[in-house]
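Below you'll find only one chain, the form predicted on its own, shown as C-alpha cells.
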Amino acid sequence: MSYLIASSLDEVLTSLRDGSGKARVVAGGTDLYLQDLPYGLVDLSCLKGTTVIEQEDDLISLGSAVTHTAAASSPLVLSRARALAEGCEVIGSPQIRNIGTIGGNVVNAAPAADAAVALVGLGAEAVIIDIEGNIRQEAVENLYWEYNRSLIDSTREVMISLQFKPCMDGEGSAFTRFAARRALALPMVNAAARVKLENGLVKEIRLVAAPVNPAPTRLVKTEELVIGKPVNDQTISMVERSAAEEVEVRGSLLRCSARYRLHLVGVLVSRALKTAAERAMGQGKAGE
C-alpha cells in the first residue's frame, strides 16, 4: 500500500489517474480507516485552500478538508451558518472532530451524518473536479447513491470545496439531533432548518430530516405549507404533524422503533424551524 501527501491538486489528479481505480482520495480518514483500504491513498489535507473558510462575494466557501472543529469554531460559520457549527460540534469526540473533515462527512454518505444534514439545510453545493480536469457543482443532497454509497467516485474525483449563501439579516438556520447519549453516538434522528422572514412571514425555507432516505431529505410538502405564514405556535404544531406524515422511516433494534423515529422527525424539524426563525428575528444577528 502507498500513501502520498499531495502538495498540489495536479499531483492528486495525476496520482488518481496513475492508480487506475486502485487509489483514492483521503483527508481525515476517520471512517475510511475502518474499512478495507485501497492499494493507494492520496492525502489532500495539505493542499492550499482545502482548509480555508472564507466568504467570497455572496457565498461562503469551505475547503473540503476543513475539520469539524474548525467549522464549529469559525466566527464566519457561527454568525452566518449556525446550523453547520451546531452539526459539526456534536460529531464523534474531540479527537474525531479535530481530524474528520466536512468533505469526508459528505463523501462517506452516511444518511444522518450531522455536518451533511446541516449542509443540505443550508443549501450547500459541492465543487468537484475529475481526473480529466472537468469541474462541476452538485447540490449536496444529490451526491448520494444508496445507504453509505456516494455518487462521488473518490478513485477519479475530488471534492474541492463546499459553497452556500450566508444567512443575512432576516435569515436564520439551526440544527438539532436526538441520540442515546451526547457524544460518540449516531443520531436516532437529526434535522436542520433555514428560514428567511419578510414582514414576519416565511418567504423562503428549507427543512431537512435524516435518516429518512439514503440522503438527508428535504421535506418539500411541509415547506410549502409554511410559506407565507408567521412562525408562531400554530405553525410549529402544523410543521410537527406534517413532517411526521411526510416521511417513511425504518426502525432499528439498535436505535429506536419506526414509530418513535417518526415522532422524533416531527419534534426535531419543528424545533429546528423555531430556533432558526428566532435567529432570523434577532436584532442584527443574522444566523446567530
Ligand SMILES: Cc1cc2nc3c(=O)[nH]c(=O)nc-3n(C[C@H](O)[C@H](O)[C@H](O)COP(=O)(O)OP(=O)(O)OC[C@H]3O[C@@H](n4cnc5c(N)ncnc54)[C@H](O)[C@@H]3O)c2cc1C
Second form
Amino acid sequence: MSYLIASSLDEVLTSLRDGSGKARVVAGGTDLYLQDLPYGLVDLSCLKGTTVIEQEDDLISLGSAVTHTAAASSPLVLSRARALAEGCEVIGSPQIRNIGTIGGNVVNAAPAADAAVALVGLGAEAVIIDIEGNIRQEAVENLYWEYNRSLIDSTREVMISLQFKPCMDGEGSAFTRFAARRALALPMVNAAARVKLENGLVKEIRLVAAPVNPAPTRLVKTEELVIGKPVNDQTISMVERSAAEEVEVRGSLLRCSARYRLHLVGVLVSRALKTAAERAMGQGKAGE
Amino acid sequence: MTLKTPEKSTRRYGKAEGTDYQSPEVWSKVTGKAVYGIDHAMPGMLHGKILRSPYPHARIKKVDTTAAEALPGVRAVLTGTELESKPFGIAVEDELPLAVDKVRYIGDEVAAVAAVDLQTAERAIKAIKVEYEELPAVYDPAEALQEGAPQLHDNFPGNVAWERELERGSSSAAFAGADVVVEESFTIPAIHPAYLEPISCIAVDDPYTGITLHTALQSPDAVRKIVAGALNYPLSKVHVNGPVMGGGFGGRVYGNLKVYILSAMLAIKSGRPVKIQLTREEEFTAGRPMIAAAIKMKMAVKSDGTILGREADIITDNGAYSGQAPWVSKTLSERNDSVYRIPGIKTRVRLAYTNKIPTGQYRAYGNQVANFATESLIDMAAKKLGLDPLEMRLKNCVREGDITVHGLQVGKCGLSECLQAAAREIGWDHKKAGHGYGLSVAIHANGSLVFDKNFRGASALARLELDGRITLFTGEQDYGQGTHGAFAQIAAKALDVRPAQITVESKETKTAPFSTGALAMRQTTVGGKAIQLAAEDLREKIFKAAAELTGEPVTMKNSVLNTMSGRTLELGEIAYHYHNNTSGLNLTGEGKFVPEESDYDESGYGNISVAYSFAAHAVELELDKTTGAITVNRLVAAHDSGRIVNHLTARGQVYGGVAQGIGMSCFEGCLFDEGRMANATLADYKIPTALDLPEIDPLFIEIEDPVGPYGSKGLGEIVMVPVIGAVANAAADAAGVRITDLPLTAEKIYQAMAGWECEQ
Ligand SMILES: Cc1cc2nc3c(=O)[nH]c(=O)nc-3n(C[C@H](O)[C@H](O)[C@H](O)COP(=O)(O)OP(=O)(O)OC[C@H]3O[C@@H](n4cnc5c(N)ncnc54)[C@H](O)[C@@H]3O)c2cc1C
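Okay, that is the form predicted on its own; can I get the form predicted together with the named molecule now?
Below is the whole assembly, all chains and molecules, this chain first.
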C-alpha cells in the first residue's frame, strides 16, 4: 500500500493516472478508513487551495478539503451561508469534524450527509477535474449514482471546490436535522432551506430534504406553492403538509418507521424555511 | 429527625482529603499508564478466535477442521465433539464450551482455534467447514412458552428455564377491597452494559501452578470455580490475575465464561499462552446483556392512596442459555415490592429460552427493569385518584422498623427524607409550566444471600509492612467505583493513619482472600466491614507489640505511637521489632465479618441482606410536541447510602449510574431481526453521549447505619434504579400519554400523542 501526501494538483492527477484505477483520493479518511482500503491513497488535504474559504465576485468558494470545523466557524459561511455552518457543526463529534471534509461528505454519497444536504440547499456546484485535465462543474444533487455511490470516480476524478452564491440582502438559509441522540448519530431526517424575499413575499426558494432518494432531494412542488407567498404561520403549515406529501421515504428497524420519517420531513422542512425566512428578514442588518 | 438540605457548594467541588480523598490509583488511569486486559501480551502468546453459528437454531451435522489445521501458524483447533465436557452454568447448567449437536443462537460457539497471529486465526476459522441442518427457531419469549413452540433444550421442556409463583399476604382480598385498580403491560428490551473495553483473556497453562487467567473480573473467585469445573481441574490449580478493568457495570461479574474456558482449553492443547479478545460486534452478538422483560402488573389502591396489593405476571427472555438470568429474574420480580408497604402480592415469573443471545446482568440486577413498571403504576394510580404523586409515595414508602412483604427488615431508612429532598430540589412545588416532572423511589440490598446462602460475609487482612506502611489484602475488586480508596479510608480511620499510607491488593486470587465479588452492592458494607475489623485487629496487635517493646501502655495518633512516659515510636519500629522477634513475620490483622442476622426460607421470605440502601430521584424535562423528543434537563438523585465514606467517588457513582439509567430510559436496547442483533455496533446501539445527559445533582441523606463500616451503606447499583421510573413519569406528565415500552424514543411518544397505531 502507498500513501502520498500530494503537494500539487498535478501530483494528485499524475498519481491517480499511475495508479490506473487502484489509487484513490483521500481527504479526512473518516469514511474511507471504514471500508476496504485501495492499493494507493492520494491525500489532497495539504494542497494549497483545497482548504480555502473565500468570496470572489458573487460566489463563495470552499476548497473540497475544508473541514467541518473550519466551515462551521468561518465568519463568511456564518454570515452568508448559515445552512452550511449549521450542517457542519452537528456532524459526528468534534474529532470527526476536525478531520472530515465537506468534499468527502459529498463524494461519500450517503443519502443524508449533513454538509451535502446544506450544500444542495444553498444551490452549490462542485468543480471537478479528471486525470486528463478536463474540468467540469456540476450541481451537487446531480453527483449521485445510487445509494452511497457517487458519480465522481475518485480513482480518476478530483473535486477541487464547491461554489454557491452568498445569501445577500433579503436572503437567508437554514439547516435542520433530527437524530436519536445529540452527537454521533446519523439523522433520521435532515433538511435545508434557502429563501429570497422581496417585499415580504417569497421570490426564490430551495427546499431540500433527506434521506428521500440517493441524493438530497429538492421539494419542487412545495417550492412552487410557496413562491409569491409571505412566510407566515399559514404558509409554514402548508409547507409542513405539502413536504410530507411530496416525498416517499423508507422505514428501518434502526432509525424509525416510514410514517414517522414522513412526519419529520414536514416538520424539519417547515422549520428550516421558517428560520431561513427570519434570517432573510434580518439579513439586511445582521448579515454585514 | 429534621432534614437539612445538603450544601451543594462544598459537596460538588471537593477538597482532596477527608471524605473527598482521591485514591492514588486513579493517577495510573488518567496518565494513561494503567495496563488493561486488551493491552496485555506475553512471550510466545497465541491468538485465539471463535467460530460462531450463523443460524439461530440448527443441528450440527459435521464439522471439518482439516483445512484449518493444515494452515501454517495454526497451533490448536477445538471442536465440541472432541471435548467431551459436561454442561456448566451459573444458575442452571445448560452450556457446553463448544456446541456439540445443536446451535441455539446466531453467535453460538462452534469451534475455536489458536494461531501465531490474529490474521491466521481468522483465516483458520473461515477454513472450518460446518454442515448445518436448520431448525425452526423461536424469538419471542411468550411464543416460546406456548405449546408446539420449537424446543431449545431437551432437559428444559416447554422452554422454561426457571419459573416461580408466589403469593404473600392476600392479594385477592386486596383487589376485592380496592377503590381503584391500575393495570398495565410494560416491555423492556435486553440492555448491554457496553463497557468500553471488550472482554479479553490470556490463559497460561503451567505444569506446576496450573491455569492462570489474565482477565479482569468482578468476581474472580466465582469464575475460577466454574472454569475449574469445566476443565476438570482442581480448584487450587486455577487462578485469576486481574489487569485493570475497562468498565464492568455487572457485566464482568461472570464476564464471558466461554472466553475464559476456551482460552484455557486452547492453552492446554497448544502448550502456549492464548489470548482471546472479543470484538465489539462479538460483545453485542455473543455477549451477555441483561434479560429483556415483559411485565404485566396491576395494583390495588384505596381512595386515600394506600396501596393494598399488587399482582404481576412476568416473562423474562433468557436467550439460548441461562447465565444469571434466573437470579436476575428473581430480583426483578420482587425487589420493588419492598420499597412500599404492600400487604399482599402475587407474582408469576417465567424465564423462557429463545433463539437469541444468552443473557446476563447489568448494574442493579433487574431492579431497575421492574422500577419502570412499579413506578409507572404509582403515578397512574395517583392520577386516577387525583393525588399528588409525591404524597402518594410518602404515604406508602417503607420506614425504619418495617418488615416488608418479602421479609426484609428495614433498618435505618431515609427514604421519605430522600423523597422530600429530591422533590424540593427539583422544584416540585413551583413547577415550570409546560415541563414534565417525575419521581421514582428504590430500595436495594447491600450484599444479598441469593448467591450462596452459606456464605454471607467477607474477610480481609491488614499487614504492617517493615517501613510502617500498611497493605490490605481483600478479594473485593476495584474497577473504577473507588472501593479501594474507600477501603484505605476505612482502615486509616480504624488505625488512625493517613489513607495514603495504605495500599490495597486484590488482583491475584492466589494471595487475595476469597470474595463473593463486586456485586449486589456488597463491597463497602460487607467488604468494608471486614476491612474495618482487620484494621482494628491490627491496631490491637500493634499496641500489644508496642507495649512489649516499651513496657508501657501506648496510644496512637496520626501514625505515631506515644507511651505514657512521653516516648514516641514510628510504626516501622514496631514492625521491625515484631519481625525480629518472630524470625520474619509481619504484624497482621484479620477481619472476618459474618453477619448472622440475614436468612431466608424456602419461599425466599426473609431478611436477605445486612442493610438496605434507599433512593428517590426527581426529573424535570421538556417535550417537543411536534416530534415527541424529550430533553431531560435535570435529575436530582437523593440517596440514603448511610454515612458517605468518599463524596468524590460517591458523586461519580451517581453521575455514571444516572447516565446509564438515562441510556436505558431513552436510547438503549438490543434490536433483533429474526434472531440477529440488528444494532451490534456502538454506532447503532446508542448509549447517551455527554450532550444527551441532564444536569445531575446528587444529594446524600447521611443517616448512619449500625452495620456498615462507620455508618456507611452501598451505593453503586441503586443509583441506576429510580432513573427509569422518574424519566418515564416525567415524560408521561409532559406528554399526557404514557409509553410502556422502553426506550422512550421520540417516535413512540409522538405516535402515542398522535394516536397512531403502533408500527413497531
Ligand atoms: C464516527 C463518525 C460519525 C460521523 N457522523 C456523521 C454525521 O453526523 N453526518 C455526516 O454527514 N457524516 C458523518 N460521518 C461521515 C463522515 O465523517 C463525513 O462524510 C465526512 O465529511 C467525510 O469526509 P472525509 O474527508 O473524511 O472523507 P474521506 O473518508 O477521506 O473520503 C470519503 C470518500 O470521498 C472520496 N473523496 C474525498 N475527497 C475527495 C475529493 N476531493 N475528490 C474526489 N473524491 C474524494 C474518497 O475517495 C472516499 O471515497 C461520520 C463518520 C464517522 C466515522
